[in-house]
Amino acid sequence: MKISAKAEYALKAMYEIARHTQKNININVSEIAQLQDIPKAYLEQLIVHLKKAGLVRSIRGAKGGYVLSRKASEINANEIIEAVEGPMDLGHCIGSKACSRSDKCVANDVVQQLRQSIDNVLNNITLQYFIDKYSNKEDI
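Show me the one chain in the form predicted together with the DNA?
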């Protein structure tokens, strides 16, 4: 039961992109990597997924970078994590490898409850929440 580095990096990166987008400036991978202490080459890969998921727009070429493609209040942690990790599959009793009697499976019961609870938390954490809580007016 662990949050991957991928997910953490993605949350941090999206936060930086959101902050900068609200200031009407785009931010590039190197800047994000430095600000949030993320390996740059690794981050490059992750951001591609964020883009494919439609969370950010890219501006290519020199002076390029990234901006949010939606309002910060309309992007939540669930989407961000799912963008880089793929659909959440908490347990082995679900989906492809369902155990023989998943309707009678105690592990499946736990997984279902967890899934619902986690979804609920992640859906309610938006980028705007991050900005309101963590972004000082001064910095940037």
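Numbering follows the first chain given and starts at 1. Rigid core (definition): largest C-alpha set, two forms, superposition within 1.5 Å. Everything numeric here is computed off the predicted structure, so don't read it as measured data. What changes on going to the form predicted alone:
- Core-superposed comparison between these two forms: the Cα of Arg60 travels 2 Å or more.
After the form predicted together with the DNA, can we look at the form predicted alone?
The next block holds one chain only.
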């Protein structure tokens, strides 16, 4: 299993927005791109998804930019990844109503348990966790 560049960039961008939001500082796409080494054009596309998912909101004006829509402790990695990737797909038949054997399929059982474990981890990693772990290593 691999986390895509899209998901990685979204996590980094959200961390940067969270860090700045906690200090009451708006941050724009150019600043995020520079601080996290993300291509600006690509980041602009990701921000649209994050905004649509209700994770960030934009502030207009000369000192405008982006801020979190909720507290950093209320936004988890699962939400961020799903905002840019959609729901996680671990197998072509998992959860499919078309499969008559899904209730007795060993592969389905393994993938369902894996999905529950991944969800548990991602739901418990919040932006606040990232701030607490990494912010003291960086200055704004």
